[in-house]
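To begin, one chain is listed below as structure tokens, in the form predicted alone.
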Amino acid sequence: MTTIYSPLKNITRIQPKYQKALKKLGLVTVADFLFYFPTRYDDFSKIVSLSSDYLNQNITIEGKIIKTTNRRIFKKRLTLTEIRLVDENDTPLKAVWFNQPFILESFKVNTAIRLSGKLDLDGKIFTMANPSFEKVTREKTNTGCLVPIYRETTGITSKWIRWQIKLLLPYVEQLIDPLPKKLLKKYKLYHLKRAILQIHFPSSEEKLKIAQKRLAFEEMLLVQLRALQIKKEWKNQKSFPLKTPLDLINTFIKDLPFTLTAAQKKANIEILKDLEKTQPMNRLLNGDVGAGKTVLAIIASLQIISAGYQVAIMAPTEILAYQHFENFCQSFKNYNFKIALLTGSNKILNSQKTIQKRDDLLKKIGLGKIDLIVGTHALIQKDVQFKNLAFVVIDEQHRFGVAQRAELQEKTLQLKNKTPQTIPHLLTMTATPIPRTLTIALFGSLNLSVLDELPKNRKPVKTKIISPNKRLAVYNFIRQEINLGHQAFIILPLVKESQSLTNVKAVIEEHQRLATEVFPEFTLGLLHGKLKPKEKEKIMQNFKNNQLQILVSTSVIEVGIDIPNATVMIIENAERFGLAQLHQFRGRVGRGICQSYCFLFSKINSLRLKALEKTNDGFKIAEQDLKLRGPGQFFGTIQSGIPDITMENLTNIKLIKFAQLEATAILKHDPFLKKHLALKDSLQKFSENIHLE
């Protein structure tokens, strides 16, 4: 007997070739299919008679077929399928499809059909190109309604998915709603069965919105329940309570070449107090570009190492890992600390900058002879074991995939320390300012420290949108800056030229042009993601030492690169990047005491880009970016692992707060969900698929 949890191979009409393709989409069971929600809808709900009033609009018309033909056009190597029909007023329409001769089998003369698509005019005859179609019946699946569009894969179309889901819908009767009845009543939410029916085949736009709200509420409730559980799990763990050595810390801060900002001082106290507790720290340090997060990680590391424990710093790229390694070596040059760099490449260094064999270094880490280990995801490989790791820092945490973050936290929970019940303190850092709604929704399990203040000696970067006809003036300005001893970045969106993106500049070709035609008197470096780690490291080191005056790069420099001498940045095709990403690029200049400049080269002088001209405040820019692009693009859905419907509703502060309120109330009265078994089951499945911080 087939049930909602049966594998799709039990459904005879879903042949093996389809099963293989569906598996790529993560669809294995009947339930998977029913919970495979549309990404968007084509509105073909307007059923009308043919009229010039509807030209260039998406409409649906019903009519009777009067003629059908298939024609081969040999010169163009295509087949043209054409039907003629008349509507209720006998107004004719010509519909054509290209290279789909097989669909003629669906069209018989005198059959009543429904077509949905954009209405056009060829002379005096109305036309539609490649319209959706189906026979006129009471059931509307592909035309005459809000038509669901699904994420597709090779051999699987939205039309085929719609057909399958329509036939599987009776199985929704087997669904048990995980939401308590009182919540459905309190918030006027659809029952799960009704929500599933409306999400796939909405009766109206209003009912679709109600269905989306119901599913979003459920997912957000699960997010909040899991966040609260994680918070409790962390509180129940034991860590290393480390008394703050005030004299040592104060002396170190006093000897810094700069003064900490008020925001840094506040965050520093929060971090050091966390390290004194018996529960492990689980804190997110959210700061704008250049706000000084790294120095707080250095101060905390000083506290850990001076107490005799180990520290691990994980960065998303080898360039950033090497930069951190140099920063920590420089910061601790007057201390007898053993520091090592561990990355995926063969170059493994110790604090004396000498290369060591990987096995020798791993042995020292395991024996506790290395105090601080900086690395990439190489740190979470199985052969890396620590003796007494007490502090883990993840830099630019959002750049690690969900699986990598989960693996590191699992490793943190299972490390073989002297006392197995203790786990290291965890500090995650991000330079992408996260808007308030996202912090409330997604970071409920973490304590939050915000750096919303830049060092006092920093001058705001002057930003200007530049049209192509002013390019030479900017090049001359760069020349002046370099002659003053400064350096420049030039950022491009592509590595190589693309046939499909003819107006988009590529880094390899542009580097050649700039080096030979524009700046032959200077030395230019080329940096992109396809270079080997050693090549990237050498180029960055040469740029840092001012052996290169201009660095031509892709977005690989977006995160963490610190070149105080760089004062000018050009971003080509700026309209192709999100605001938050552009702000990250801009943060690579303005890190020294001199005035810096960012020029956005774009043919489009959009309101979006103007936001960067008006402000250097990353949090304001992030809010704007969130409004314009939506949470999916802002946050990176694939990286975050957050369900699509939750992602779409991350800006709905009311929904988030209600879900948070109800999750707190449920766990207060039923901490193990013994009275909410359906909800417990849903949370278990949710937790297996989604990783929260």
The other form holds:
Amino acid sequence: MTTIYSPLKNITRIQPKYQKALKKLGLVTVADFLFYFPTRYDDFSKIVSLSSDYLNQNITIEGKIIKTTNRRIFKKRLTLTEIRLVDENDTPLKAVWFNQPFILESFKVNTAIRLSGKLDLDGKIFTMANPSFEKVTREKTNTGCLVPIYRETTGITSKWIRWQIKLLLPYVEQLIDPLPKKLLKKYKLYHLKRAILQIHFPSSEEKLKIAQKRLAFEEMLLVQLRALQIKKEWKNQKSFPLKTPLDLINTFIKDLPFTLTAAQKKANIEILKDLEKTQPMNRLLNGDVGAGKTVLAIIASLQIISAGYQVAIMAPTEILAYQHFENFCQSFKNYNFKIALLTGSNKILNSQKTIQKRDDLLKKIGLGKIDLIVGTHALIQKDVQFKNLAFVVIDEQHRFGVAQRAELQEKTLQLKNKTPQTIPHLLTMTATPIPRTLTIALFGSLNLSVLDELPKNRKPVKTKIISPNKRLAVYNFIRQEINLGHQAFIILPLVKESQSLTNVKAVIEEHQRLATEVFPEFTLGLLHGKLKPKEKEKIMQNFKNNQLQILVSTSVIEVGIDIPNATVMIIENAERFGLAQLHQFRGRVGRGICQSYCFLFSKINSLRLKALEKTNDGFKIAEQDLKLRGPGQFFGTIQSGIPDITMENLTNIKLIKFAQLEATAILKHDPFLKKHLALKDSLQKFSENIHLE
Ligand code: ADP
Ligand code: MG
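Structure of the form predicted together with adenosine-5'-diphosphate, given the form predicted alone:
Then the entire complex follows, led off by the chain already shown.
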């Protein structure tokens, strides 16, 4: 017997030739198909008589066919299928289709037909090009309603999907609703069956909204349940309770060349308190670019190392790892700590910055002779074994992507020490200010510290949108700044980070032009993703030492690089980027005491970019970006496995709050979901498909 969990192979109507394409869309079982939701709808629900009132609108009309033809237009290599019909008032309409000669068979003179499409006028006669059509006697599926549009692939059209899903609909009867009845009632939600029916074939806009709300609520409830479970699992783990060495820490803070901001102080206490607990810390430090996150990781490391344990700092790029390495070495220069750098490019250094053999270093790490190790992904390779790792810091963790991040965290769990079941404390840091709603929705399992304040000595970066014909004026401005001893960035962002060769070629050419035609008197460096890590580091180092006055770079510059002497930045093609990302770029300047400037070159007079002129507050910009582009784009994690519906509703605070409330209540009374078996089942499937921290 075929059930909702049977493979689609069992449905004879779906021929074997479709199986491969279906699989590509992730459709294997009947249930997969029913849960394959439309991405949008064409609104053809307006059924009218022909009238010029409806010109250029999407409408549906019903009429009688009076003539049908197929014509070939040799010059254009086209076949044109044309039918003429008249509606109830005898008003004529001409409908045409291109290159689908076979559809002529669908049209019989003197029969009634329903057409949906955009109404146009050709001379005096109404026309429709490529309308959807259906016999009037048929149920409204492709015309005359809100018509669902699905993600398609070669050989699989939305029309075909519609037809299949309609025939599979009876299987919804087998669905058990995972949501408790009480909740359906309390929030006036549709039963799952009804929601599925309405999401595919909505009987009205209003009912569609209710169906979407219901499905989003379920997703969000699962997200929250999972987050709470992870939080609990995390709490059941053991870590290293290390008492804060108050004198040591206070002295260290006093000796810093600056005073901590109030936000830093607060976060610092939160972190150090976590380190005293027997449960492992799982904390996200969220602060704008330049808010001073690193120093907090340094202070926490002091607590760990002084207790005799090891620290691992992981950064997404070599440049950043190297910068942290230098930073930690510098900060601990008066302490007798052994610090090392481990990256993929065989650049393995010890505190004296001399190169070491990888094997030797690994041996030392295993013997506990290294206190603190900074690195890239290379740190989580199998052969890296610590003696007593008690603290892991993941910097710029947003760069790792949701899925990858989860993997990192799992790896962190594997970075187990000799003591069984004891895992290191974990601090993740991100410079993407994440709007409050999103943190609740996505990072519910983490504790959160927020640095919503920049150090006082910072002057906000002055930002201006520049149309490319004002280029020269900006180049002259850069010249002035450099003559004052400052440095400049020119960012040539690539749309995709794939850094294809043609892209890189364009960047190389632009660098050449700038170096020879615009700034022949200065030394320019070039940084792009196709360079070897060693070359990159050399260039960064030269820029840091002010041997290069201008750094031309692709988006590899994006993260965490700290060059206080750089005061000007140009970003080319700014309109192509999200506000949050531009704000990230901009954060490379304005890190010193002098006034800094950011020029956004943009051909398009984009209103969106104005937000950057107006504010330097990363949290505000993030909110704006989220509103404009939606959470999927905002996070750039379309592949993350977070369902579309959830993504859309990530900004719906009320929904998230209610889901959180109910998830907490459910787990409080029924921690193992013994009384919520359907929900438990859904949660199981959900957890397999999605990774949250
Ligand atoms: P981010 O939060 O972007 O990682 P960093 O930790 O790299 O920022 O800090 C940026 C710069 O600000 C560093 O040079 C750091 O030494 C400095 N800094 C950190 N905290 C303060 C502070 N409270 N006052 C002044 N400068 C600070
Ligand atoms: Mg940083």
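Numbering follows the first chain given and starts at 1. Under this definition, the rigid core comprises the largest set of C-alpha atoms superposing within 1.5 Å between the forms. Computed from a predicted model, the values in this text were never measured in an experiment.
With the core held fixed, Ile14 shows a CA shift of 2 Å or greater between the two forms. Once both forms are overlaid on the rigid core, the distance between the two CA positions of Pro460 between the two forms is under 2 angstroms. Thr261 shows a C-alpha shift below 2 Å between the two forms [criterion: core-superposed Cα displacement of 2 Å].
Taking the core as reference, the C-alpha deviation of Ser49 between the two forms is 4.8 Å. Core fit done between the two forms; CA of Trp160 shifted by 3.9 Å.
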